[in-house]
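One chain comes next, on its own, written as structure tokens: the form predicted on its own.
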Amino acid sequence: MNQPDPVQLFLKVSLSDDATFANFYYHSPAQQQAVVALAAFARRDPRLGTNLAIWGASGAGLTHLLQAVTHAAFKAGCHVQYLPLRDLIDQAPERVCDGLEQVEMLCLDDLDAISGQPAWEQALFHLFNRRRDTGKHLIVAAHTPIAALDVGLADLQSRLLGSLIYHIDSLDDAGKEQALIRRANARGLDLPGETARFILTRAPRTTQDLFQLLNRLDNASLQHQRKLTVPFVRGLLGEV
């Protein structure tokens, strides 16, 4: 039986093609350990159990990693679903969760968006139980430490704390510079360190915003047949 494409599952949530493990820049042994564990979880390595949680500050790359799990699980032949809860908050939680116990790998992003909302907490708690009974895999992400989530339902908090938990550190400026350069190189772009540092001083600092800007610079570089020098980038940034 053919599986649905992961970019058009369930609620037709789109995934970024760039969200892969190869494109995620880790800057410490702890980060590398987390990425290796997530890649193994995507393959449903039994040593990691069936529930995993990651947390980190906004811009740490949690969405990138959850979508990387989604892509990798799909390529491994797994029926997988990625859901950004922040975008679904206005929908009925029972409707969103209905049938999700059948999905082999479920990736729930922005868990803190629904914490403190009784209807959502009840729906997720029952979903946890249904998935546990069928041995399905679940990974969640939050921008608050899992133990500090504002969860009113104690049973749901207990389920979350029973997961394997990894903290994803935010990149410092040096790390963002290297991440920009590596992402550019992966696109076939030569991004000198001087230009990367200039971008960091003039652009929004989250990695998501930086990578979106890099996409625009890539398009402009192709259009004008120019290298990404500081003067060229300065002119482009002055136009936006």
The other form holds:
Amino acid sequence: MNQPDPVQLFLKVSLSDDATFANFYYHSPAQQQAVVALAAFARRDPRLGTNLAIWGASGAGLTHLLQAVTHAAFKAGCHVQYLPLRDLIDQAPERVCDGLEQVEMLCLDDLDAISGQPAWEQALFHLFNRRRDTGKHLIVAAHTPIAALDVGLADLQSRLLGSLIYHIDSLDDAGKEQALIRRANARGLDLPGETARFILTRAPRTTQDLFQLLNRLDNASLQHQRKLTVPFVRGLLGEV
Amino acid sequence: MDSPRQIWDKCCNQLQAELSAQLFNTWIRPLRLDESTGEILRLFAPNRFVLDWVNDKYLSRLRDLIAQSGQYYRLEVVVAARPVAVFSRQSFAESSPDISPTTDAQPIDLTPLGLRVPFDPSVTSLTPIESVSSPVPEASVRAFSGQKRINRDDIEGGLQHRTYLNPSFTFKSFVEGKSNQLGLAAAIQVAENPGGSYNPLFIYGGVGLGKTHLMHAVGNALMQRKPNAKVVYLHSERFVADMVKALQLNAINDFKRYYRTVDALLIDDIQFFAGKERSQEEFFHTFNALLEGGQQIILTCDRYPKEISGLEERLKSRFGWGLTVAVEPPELETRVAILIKKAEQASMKLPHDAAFFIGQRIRSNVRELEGALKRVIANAHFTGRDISIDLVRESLKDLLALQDRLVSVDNIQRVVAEYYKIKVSDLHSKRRSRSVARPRQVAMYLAKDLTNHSLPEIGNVFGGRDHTTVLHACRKIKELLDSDADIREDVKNLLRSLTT
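Having seen the form predicted on its own, please provide the structure of the form predicted together with the partner chain.
Below is the whole assembly, all chains and molecules, this chain first.
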């Protein structure tokens, strides 16, 4: 009888981690404030109004935060939807935006993808108005400062700038190291600081890539029943 | 036996484990279970786009998961109905959806009846938006079951007008300044004498300057005076969308009747009628009918009627029959007054120096001013600190940094040179011809107004000129702003380019 493939044994044990506010690592009081505000917005805190925008460099965690808002708003009993505009760019904008004024909490990711596209800008502008008329919450994310977005439709630009705006800073190396260790701990993995530093100097540097690598390391650690030591990680990264 | 709710929750848990958070939150999370059915597992998608995607990608998996529960539930995914909208009781009866059971997973699209309000007979009174919005499930179920909630006594000829007025936009909450006093005076006149000589009232100006506020303020004042007045506010997009639906439903006569029986029709951003010929045609007749009937029309636009391209000449000319007023960007004092009033409304104390600081830095329009204030107030709330200039600086750090980059003297010179179609080197040169000297003075004025550089520093970057030359330029432009409309327009345009 054949031995079962060892890969099949560990898959079920590996933990997946949702994007929540609890596992978003921030490194400054300003970031903490932004996260607190987003959490309050997800609860529809009336002090924050109905429109919020976040911006930051790629890898700063904007998508994570939008997912966290979606998660928290749903838990608070809200009808929610997340829309990654970059993936929907080839769709007819009126079709995508039609009726979305009914969704209580709408999260639009990658606003940069549609800026400068008149049909999309107009569809979003009308959606903004319809949502304003019905008092629904909208959060958008962009990788460009909202004030510097290449939006051709002044009406849309002004509505975006009338939102509550937060800048989400990218983590520096020390921050990434801490984020990696905390993320590993949340998955039940012990990641020594030495190994985390080793990973940071040899692996891709965006937090998204680092967390994906962590998934691989988690799986490999389970598969080989090894701790995440520098030699073990070096071997996995192909640096023998 | 598990209820549809229990089965659906289990499906969601399973799909959440199978799909990435992004996919789950995009396509599955927005589906809502219709709690009113016992035997059918009916899910509402927010629109046809989501419905098609779910049908295409996830329907068979959903069926599998339901089958795995060991219980038989017929699965239906349908588009959630908007608040039901029809043109008359008769047309509603004629076009009610087929509510007989359908085959498994056959989508039922309720959107043919899904006209957005204002054509909503289920609303029984004219009330501001806060109190008339009904939760989607209720509306959906009502739409689906074909039940109507119509108070016949309240509906005239099968039509129910819905105001869509925002009750917070009143004359009391509007801050008057030099830039908007003409618009405000005209709006008050119209509120006191609707259908009179200021008909139509055409309010135009840049974005975020309070045109919509003024329009709502008139509507609210009319409603206050006569609570059963049929005052309808809508965005031009909605007029177009409603007309298209009316044509699809062969209900154009009801559409006409609806819009021609209002006491006041308030249409926002009519520049979006441009290029929509059929809508313009319909609006033209509506406009004439209302005017003949002495009913008030108020329109807003981002530009003067004659400047709207893609709009029929006959409409442009009619728009000028009543009173056309412009709303300009607010001057500093008005910006400060607006900030203080907004802070008061949020029960926050905004010191004068902090208000001045924000007002000096955010100059483009009221909406952006409010956006900045929201950020300051939110920070004050979350840190428990009082508002001060330091807190404002901290809260608006990113915005101010971006502005500083935009409004460097170099940038001012580049933008001014481009605007007047001269070279930057002309601004540095000794040339004194009017075509160069005036732009140079404007650039110096803007550099003094928008940056923190001293007069000698500014003189230095304009070809090593003396600080008295800069002082003279600033005084001259200030003087011309009061007397010369062209310079006023130039400075306004340049300020807009440099600060937005």
